[in-house]
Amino acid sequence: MGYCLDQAGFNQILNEWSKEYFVYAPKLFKDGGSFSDTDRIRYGEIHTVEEIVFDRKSDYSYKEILLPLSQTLFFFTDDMVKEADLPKKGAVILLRSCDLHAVKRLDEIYLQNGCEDYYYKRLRDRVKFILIGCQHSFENCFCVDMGTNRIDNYDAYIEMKNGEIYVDNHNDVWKPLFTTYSRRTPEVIPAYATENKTHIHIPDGITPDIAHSKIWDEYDSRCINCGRCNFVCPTCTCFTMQDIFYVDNGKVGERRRVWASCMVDGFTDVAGGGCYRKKNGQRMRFKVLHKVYDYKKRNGYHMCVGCGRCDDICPEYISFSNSINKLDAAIKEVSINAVK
């Protein structure tokens, strides 16, 4: 069995929820675009189901809530060392198929791959989540081929239809919350894309000499190594640390995470002066690699989820998708070759 509310009931359910959580959920940023006069969307905190945006994909993922932009770790003096505190409350975060499933790539780097990352694990053990349905495939989506369109394994569902919201829930705890402020409906069903516009071709295996292919020659010219792809990437990991000295006291400060990115200048900079990507190729062939081999060959399944995000933010119109397909067009050519 489902439930069934109106707006009203849910947002009772929201103004419970942030007794414990802060909720977040795409919403809309008026004026927030890339140009004047443009909107953006992405994920903010959020009090009634009115300022969730149901049918349009988010710009940015939820991925900042997890791991934040830049988070100070702890503070220090010359002889005293205090660790940061955590947030109030836990969060409740509404997110797509495919950022669930870029959750358990981030679980699967900072949680399983040989230690876990203390400050990554106190926030997620204190987040729940809520998927929301996808009724039709956005621009650029590929999730269907990359299989991560449909999951299972969420503490609630919620979809929007005809003013009302449809919820199947998993978490036993909220149980009693929902048959207060809703009625019982027939069992409520996921909504998935089914079908994509872009398709994308994966190879089944990698030849060594790919790494000189001239394919990635284009992308120095392309690509102007701003990073957007990464930033708005729901499973790109990577930080850097920043120590802040305060100005007052220059023995006082705090250590700070802060996003890195494979795609621009200093990432792979290295003691006296060396740089192992210079190239915005090389950067582009790294990526690509990374999300479709390597982490694959490690892990057992792909990095990308296929959310689409990187084609959309790339200003010079860089697709990520064909940049897989022409590797695989690429390989194959190669195989062509050598049988030849």
Contents of the next structure:
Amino acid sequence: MGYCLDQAGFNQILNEWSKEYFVYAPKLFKDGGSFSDTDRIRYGEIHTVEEIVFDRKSDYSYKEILLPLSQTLFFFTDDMVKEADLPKKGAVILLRSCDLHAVKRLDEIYLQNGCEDYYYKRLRDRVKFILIGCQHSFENCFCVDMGTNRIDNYDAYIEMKNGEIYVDNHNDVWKPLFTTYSRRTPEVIPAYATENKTHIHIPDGITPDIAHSKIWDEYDSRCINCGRCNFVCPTCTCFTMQDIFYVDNGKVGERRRVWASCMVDGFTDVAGGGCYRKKNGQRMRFKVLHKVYDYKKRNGYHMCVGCGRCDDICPEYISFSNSINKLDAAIKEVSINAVK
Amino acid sequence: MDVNTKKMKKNAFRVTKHRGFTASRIRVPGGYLEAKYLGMIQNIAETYGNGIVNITTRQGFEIPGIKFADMPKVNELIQPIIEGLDINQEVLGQGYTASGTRNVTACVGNNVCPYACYNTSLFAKKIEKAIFPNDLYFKVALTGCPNDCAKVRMHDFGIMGMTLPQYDKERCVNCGACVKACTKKSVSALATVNCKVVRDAHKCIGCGECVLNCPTGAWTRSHEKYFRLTIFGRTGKKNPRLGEDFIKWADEASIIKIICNTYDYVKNYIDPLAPGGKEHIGYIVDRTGFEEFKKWALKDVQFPANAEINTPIYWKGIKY
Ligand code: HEM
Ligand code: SF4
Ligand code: SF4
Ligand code: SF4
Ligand code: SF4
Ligand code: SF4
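Can you give me the structure for the form predicted in complex with the partner chain, which would complement the form predicted on its own we have just seen?
Starting with the chain above, the whole complex follows.
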């Protein structure tokens, strides 16, 4: 059901929610950019609607709420283990359509890919999602071609128009709240991007032979294996483990899991000094194919949701969408070579 | 021809090797100039000069081939440039009213450069406003970061941008990029301890490489802008030398105050017989001793809490 609220009204609701939830939304971190006098937009806790950044894409995704960059799982000493506490409250996350589609990917990996991940599940069970409308596409978005520009499995939908907040609520528990604080109950239809400037075409007929294509070679020198493309990605799910003993007391320690990136050194290192993808081109190949080929083979839909953040952030101006668009040529190249 | 060369030089006109011809010097604080002024400079060069413009080593323009008699007319034409660049002027319409304190130079800074820790052009203009015009021979230069592209260590006052890196260990994924950058490109102030990063605050020079290289934003810049102040570098015949670090983690206000205080010190101690009234400040300090300089320079200066004062300072350099 649709509601229209003024900012004060919505802030009342945020206040009510704060008893039960931390509310996370894209917000501006002043001076938080890499360069001096530049800001960063990423997820953080908000208390008022004024803090939410509606008109720009966040540099990093909502993912870090469900899957913290560095998460202590448990503490240990000689003969005891103590699980790390859960956050004191659940979470309400405001996110765009591509990102809500990305949640399905996280769930696939952490809940449906073999046994359920305990630490993911206990956070995930307490999260509500509010969809932010996209009145238009941003630079580098290709959600339309990925089919991730629309979604309706949200708890609520929100958009800001002329200083007023329009909400479409799907969550019955929240109904009394919206009824109390809204001014009107217009019909609210989620806005979504119908057109992107960036287009991609993912060809059928990719085979493992594509690894032998020359298209990957240019990334050997262009890419600096910094991992930004993975860290901003709402669908990258890789992590690594750290077991550490505290410096002050070597008998006590903790286990953490932290994000890992298939572009960064060390990802394919194994005991005995082996390393399976040394060159950055090989890493690029692995990442691209993971996003738009092998994940789909296993799960029936692509991993990438077309948010374009990897293109937005790459310091070397490497375009992921453009690398997808080279796959057609790569297929031809390796099939001709196979005939020879 | 009867011309007072002392007055002429003070008015930023050079006595050149060509008898009767002068060159007009236009100062551009911070090297930051709206392109529209180039047309005016062109006009002066083509109307009164010989059609040539020299880009000076101190980021100004020098227009040679001007007849002595045309100096007033040139001053008329440079008036809009002086006003446009907001240069302090004692007598309106009479050109520059001093030349001893040289143009305040700066690298391009954070208007363009990713390494820069602050807006060098703005700070250069602020300093220019505080110290010009003055006949005393002061050279001030600013650079955005410790790369020191502006070679500020060759100046009386060198200002180097710094940022105080802020570490959010919750965002750190132990990728090692910051440690590698600091070790390879900077001063090895970072180390990995238990899969997190530890910064040696004393070693750190605030270059910001860690911030630039961190892919997750675990390192960010401080809201406050900080500066390293190097003093009394110089070129020249007698004893050229690099400036030494005086203050680390200074702020804008303390730097401006130190420079202004130094004018008082120089006025008091300059050799009255110095040729042309010009003496590198460093030689004065060599004479009075560093402690005396410091007493004057730090008078009423309020530093940020984390500022480090390097004292005493000994300079090296080439001696003959
Ligand atoms: C009793 C014998 C073995 C045990 C207990 C064992 C255990 C493991 C474990 C725990 C991992 C996961 C490491 C990680 O993700 O960090 C792993 C990975 C792996 N193991 Fe084994 N392994 C055994 C034998 C072998 C053998 C005989 C081979 C090959 C001939 C092999 C090849 C690999 C490879 C290629 C990986 C993946 C590398 C990676 O993802 O880091 N392992 N093994
Ligand atoms: S593709 Fe770009 S963002 Fe990704 S690792 Fe390479 S250089 Fe970094
Ligand atoms: S691969 Fe790039 S475009 Fe695709 S979901 Fe990840 S960040 Fe977004
Ligand atoms: S393998 Fe690489 S691209 Fe795939 S989820 Fe992991 S980090 Fe992301
Ligand atoms: S600011 Fe520079 S010197 Fe200091 S820790 Fe970062 S990289 Fe190292
Ligand atoms: S670059 Fe950033 S994420 Fe990587 S180790 Fe340093 S602080 Fe951690």
